Each structure stands twice: as structure tokens, then as C-alpha cells.
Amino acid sequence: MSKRELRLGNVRVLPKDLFPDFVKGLALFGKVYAPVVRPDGAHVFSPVERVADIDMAHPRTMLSPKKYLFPPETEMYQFSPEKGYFDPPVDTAKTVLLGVHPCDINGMLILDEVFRRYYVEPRYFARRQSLAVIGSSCEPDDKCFCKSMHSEYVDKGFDLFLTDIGDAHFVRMGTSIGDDIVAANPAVFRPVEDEDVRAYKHAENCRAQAYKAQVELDSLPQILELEYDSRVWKEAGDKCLSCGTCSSVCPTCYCYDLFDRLNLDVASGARVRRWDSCLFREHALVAGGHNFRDGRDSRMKNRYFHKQVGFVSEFGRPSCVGCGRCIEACPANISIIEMIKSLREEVKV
């Protein structure tokens, strides 16, 4: 075997004619879920029954893997006055995800942080755990930002990545288990020719030109502070619902509220996590009514103070990875690329 041999034996090749072949084989590993677009054309991951529905050239799902990982509700634990308070079963039936962006890869990769950062939150890493994740290449529009916030490519989070190289898909093993999903379809793969390599780099080269949208993060979180009295605050105040949308399609968004179910007995219940937003009025409601911010445009300097200045200090990064889901679901067209050219606008002024 060649030093080149070596060299590329975490790689193959992946002749899209044999993706169906490769799709089935994945069921060996877990129940298979990949990007489909519904009827009113939203893309979303959904269980896959045809492989002509996947369409692996979307540009970004409704909703990230987030809500694989850290589900919108979930039982911390089950009381009633026979067992006291006993953990209910977590769902970690073995999932393959198949058509993950990098910035949505990216994304997983930062809440691995937040929730190992002082204590692991077991049900995340079990389900983290269950889930095989097959990453894909992608082609930006003028909502992605992704490589202006270093998230538009990832060498980690992912057991296979797969990207498009014309009529076939280079594919990179990153895991172990990349390699036995690899081993288990010798027959859908081959090896990666010169031929390969050069229509790789060319692919690599084309995406990374072809990005519109572009955000500047050069001393961001100073801006921020400088500008924390701006008029662009309030104006964004005034448009903003309230409706939380941004949150909620958010890779990255985390707050979550607390509250008791109870069963029809009033004796036995759960205990529920459930996805909260910092743009909801009655985030930062306390006792006495009294409200820490109760104007949108403190609840919205909030949120971005969260994502690019507290989270900066406290993981070295930004929470935020340039995928557009928040612009492209705001109903009221905020976007967070024009905030924050806006903020430096001012810094100029």
C-alpha cells in the first residue's frame, strides 16, 4: 500500500447512482430520518420512506438536530405518592440523521458544551449517544452567514460527511462508526482517485466563494457594549412580536422553563422541561410581578448580548452559527445581519 493509500484511508467515494443503496444499508444502524420538503415547503427531517422524497440540496431545514438532542418537551422525572419521584425511560433508540449542514453540526457541537460545562445532563449525552450523524455539503444563499461566524465547515461532530462532487459524493469517515457504516456497504463505495481529490478541492473552492451574506465580527462585542443605548434597539423593539420564533429554530438556543404536569388524580405527575425564549415577556418575570426586562427592546438587546458578547466570554465563541433559520422565520423581517451592520453604522456616526 502507498503513502497516498494510507493517507486517504479515512475517504471514499460515493457514485450518487448507488445513494439509494447507501440509504438503505444505513437502516442497519438506526431508524433513518433525512431532510424532505413538505407541502408548504418548508424543509424538515423527517423518518424516510421513499429515497426520492430526500432532497439532499436543501438549504436549511425548519428546525435543526437540536430537537433530537434537546427535545422541545421533556420529563426530568415522574412523582406520584406510591414511588415519590423516580426518573422516567429517555427515548435512545439508535437514529440516523442523514443531511446535516456544518453549521448545524457546528451547532450540536456547541450544546455538547453548554451541557457538559458544569455538570452533564445525562439525557442529553443518552440520546446524543443513539444518534449517527451523516453530515452534508451545502449551497449558501443570501440568508446564510455561516463563514463569517467560522462555522461553514467542520473536521468533527460527524461519523460520515458527505460532499457533492458532481455525480458522485467524497465521502470523509469521522468516527468509528462512520467506518463500520463504511464496512457494512463495501459495495456503494470505492476508493478515492486523483480525479477525485482535484474534484474536491474544486467543490470546496466554488462553495466558499459563493457566500452573500457576510457579518462582521471584528470587535463585535465591543461594538455592542459601545452601542448598548442605540436607537436600533428600540427600533427593532417596535417591530419584533415577541413570538419567539427566532429561539425556537435556533441550533444553539437553550433556555428552557420548569413546570409540573399533573395527572387527573392531582397526586401523580412529571416534572417538564419545556423550550422557553428570551423574547417571551414572561422570561425575566419574577416574584411581585416585577420584570427585568419588560420592553422587546431590552428582551431583543438581550438576546444578542447572549449570543455574541456573554457566550464569547464564557466559550471562547458565539453562540450564533450563521445558518439564517432566524431570519427566514422572523414574521416581522428582523434580521440579524442588518442589526448588526446597523450597530456598526452607528459606531461610525
Given for the second form:
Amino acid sequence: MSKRELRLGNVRVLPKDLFPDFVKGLALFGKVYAPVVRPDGAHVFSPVERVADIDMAHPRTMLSPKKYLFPPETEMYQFSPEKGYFDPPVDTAKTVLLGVHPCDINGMLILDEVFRRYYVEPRYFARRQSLAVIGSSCEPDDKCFCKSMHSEYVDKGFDLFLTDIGDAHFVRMGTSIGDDIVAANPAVFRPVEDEDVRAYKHAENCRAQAYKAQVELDSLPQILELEYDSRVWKEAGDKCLSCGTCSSVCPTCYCYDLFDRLNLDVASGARVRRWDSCLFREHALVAGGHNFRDGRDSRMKNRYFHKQVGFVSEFGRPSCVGCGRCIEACPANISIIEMIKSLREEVKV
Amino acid sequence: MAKPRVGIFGLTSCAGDQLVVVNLEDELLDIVGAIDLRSFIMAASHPVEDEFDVALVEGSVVTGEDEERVKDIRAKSKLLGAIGTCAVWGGIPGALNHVGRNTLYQAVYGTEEDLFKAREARPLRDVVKVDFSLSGCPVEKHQLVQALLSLLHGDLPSFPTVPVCQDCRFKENVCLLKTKGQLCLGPVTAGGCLARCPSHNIGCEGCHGPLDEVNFAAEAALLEEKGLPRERIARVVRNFAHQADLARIM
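Write the structure block of the form predicted in complex with the partner chain for the protein whose form predicted alone appears above.
Following is the full complex, with the preceding chain placed first.
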């Protein structure tokens, strides 16, 4: 074994013409889900039926892989007079998520922290442990500001990471599962040559230069506090439709609502957890009819404060990963980039 | 424990919500078996109308007869639920409330004579106390079943109050409003329909009626920006929830 092979032991090259074989080989590690292009042009994570449907260079999927770990609606537990409270089955079938961008991998790492911080959420981690994550590089568009949120790169949270270097993918192995995938498919990978390393560096440099959108993170929590009463919130509240779209498409929003669904015997049923949004009026409605955040402006403010202030003091980073989904999806065209820019302007007195 | 005495009634409406009850094929026998269904003229003759634990009333209050009827039902019932958008918001019978009954009489019957003591279509809550509401045109089967089961369990029915948009996002639908500039009332309309129309590329027409708090002004401004005339927007909003329209948009 040469020195280079030893030094670069955890990287390989996957020529693009062998990509279909690579995807086929993944079946050994679980059912493969990847970003596919639907006939209506939308990119969604879906089971892969044809390799040709996969679009690794998608700008962003409609929903993030959050939907596999923390589905929009799940049963927390079931209950019946005979059995008391009991766990519904959790789908832990082996799953390979292929084509996850760094922002979304960072999103999953944030959810990991949230779901084990005080209480371990067993259903989440049962799903998490059944996932193999194969990351992929991306081309930032005008809504990507992951770099501002320090989420543009990953050095954990993936089993393999594929970076596009032209006619091949530069493959980083992140875990022993990644190593197993490579070992199980020796024919599709080749060792890294000097030229590949140069191409990888070049690709990374080009990507770093490609960012158009930016959010300045420095002292942002303090600025938000200083601008607590700013007109910016009021104006955004007037535009906001309270549709909750930003929360649904966000890879790190994790608020949920709980309600019971009864069976026909009116004695058994399930407690259901459903994604909620702090933009919904009832999110902060409590007994007696009091609402802590009755105005849309205060709900909007709450979302920003949670992600950019509260989360920073508790977890040491914002819970925003800069994926740009909320900007792309907001029907009222509210943009976090513009919001933060406006708030920063307010402190310039 | 005695089975709860239930009555299902219709005022001015198409009877579509009552039909949903009859169409609960998989659940109907369980539900009817658990209740004492005393009055449901769509399904059974010889109604007994003394007292009800629960009355489900569809339709809006349009005629003098409607008003008397719903007051009578109220007086006989411990709980009264409004089922369907007509009962909750006035619904389609109110779509032309702003035109005035005399004009409508003239157009339909060729006379301005007050044939039915008709007034503007009103939701039940304008006339009697309503204990719970279940909107929809017609009501959603799955919500109706859960509502009935909640009542059997001794609770008032309650559902997440979220807009249609949430189910569109869950289904990863392309946003018709944002992406295609279509007239879609999803953001201002109560969900529960699992985004039925937008999932088929048809903009939401608001058949469930609005949520308690909605930003009609912003929705209307957005639609106007996309080139939709204000009158058309108002017409669609009026179709199912004239009240909301009057209070919030015009």
C-alpha cells in the first residue's frame, strides 16, 4: 500500500458512469430514498424506482429528511382498557438516504441534540439508527445562506459524502457503515489520484465562491434583543398569512401538537403527534383563552428569537441551517435574509 | 349508562352533511349502535322529538321557519353542534347576502313578495348558542367520526385549527398561490380536508370557511399583486363564508 493510500484511506473516487451500480449496491444496506424530480418539477425525497430519476444536484427538496425521522403525523402511543398504554410499532426498516446536502445533514444533527437534550425520544432514535446517510455536494443558489449559518460543510453526520468533481464523485467515508458500503462494492470505487484531490479542492473553492446570499451572524442575538420592539416585526406580521409553511419546510422546526384519536369502541385509540407551527394562533393559546402571542408580529418574532437567540444560548449555534426553504416556500414572500438585514439597519443609529 | 339521545337536523341547505352521516359505511353500525338516534328524517321515519343529549344541525338560518326550528331544537338539546359550513358560516345560501332578498325573490320567483319570511342567510351562532362546530362542505367523514366518538367519550369535539396549507406541505404539493399565482384560499381556510383540491391542482375555494384569525387583507393583496381582480377574490371568499367576507375583506 502506498503512502498516499494510507494517508487518504477514507476517501475514494466513484466514477459517474458507475453511479447506477453504486445505487444498486446500496440495496444491501436498506431501501434507498433520494431526491427525485417529480413530473411537476418539484424535488422530493422519495423511494428510488429508477436511478435516472435521482437528481443529486437538486437545489433543495420540498421537505427535508426531517420527514423520515420526525414524520408530519405519528402516534406517540396507543391505549386500550385491556393493555393500558403501549408503544405503536416504529418503522425501523433499514433505510439509505442518498443525496442529503450539508445543510440537511446539519439539520439532522440539530434535531439529534433536541430529541436527546432532556428526554430521549425513542421513536426518533429508532428511526435515526436505521438510517444510513449518503451526503452530496450542491450548488448554492440565491436563497442558500448555509455558509452564513456555518452549515455548508459536514465532518460528521454522514456515512458517505459525495462531492461532484466533474466526471466522478469524490467520496469521503464518515463511519464504519460508509466503509462497509465501499467494501461491499469494490468494483464501483477506485483509489484517489493526485488529480482527483486537485479537482476536489477546486470544486470546494468554486462552491465557496458561489454564495450569493448572506446573513451576518455576528452579535445577531443581541441585535434581535435590541430590536425587540422594532417596526420590522409589525410589518412582517402584517404580511404573514400564518400558514405555517416556514415551519413545515424547516429542517429543524420540531414543535408539535398532541391530540387523541379514538377507535370505534370509544375506549381504545392513539395519542397523535402532529407538526405544529408557532405561527399558528392556537400555538400559544392556553386554558382560559389567554394567548401569549396573539399578534402575528409576536409569533413571527418568536420564531426568529427561538432560532437565533434562544437556541444559540442553549445549544451554542442558531437552529437555522440556511437551507433557504422558508424563503422559497413563503407565499407572502417573507425572507429571513431581508428580515435580518432590516433589523441590522435599525441598530445603525 | 343510557345511550345518548341524538337528533340530526337540516335547515336551509343541500342536506349534504346529513348524507355524510348516511355514507359512513364502515362506521355507521358501530355509531348508530352506540347512540339512541331519535330524529334523523333522512334515514328514519317517525322521529321522536322530546329531548336530545346532542343535536347536530346542518344548514343556515334563512327562512322564518329555520329560525323557529333551530330555536326549538336548541331548547330541547343539551348540546348543539353546527355541522357543515352553512351551519358554521352561513355557507352557500349566504353567497348573495349582499344582493338583498327582494332582488333575489324578483329574479327567482318574479315577485318581490316575501314568500318564506326569508332573511340573509345566517350561521347558527347568530341565532342560538352553539356548543361545537364542524365545518366543511360537506363535513369530512374522518372529522365527523372523530367528533361523534369524542361526544360518546364525553368530550366536546376538537381538532387542530390549522390552515389547508399545512396538509399541502405534508403532501409536498407545489404551492399554487406562490408558484403558479393561482387563486388559492388555503392560507385563510380551515384545514381538515387533507388539501383535497390543491392536491389536484385546483386552488382552495375556502369550503371549510376561515380560521378564527386570518390575514384576509394580506391574502387579498397578494392575489391582487398576481393580477387577480378584487371582485373575483371577494366572490370566491363570499361563496362559503359571507360573514367572514363582510367582516374582513370588503
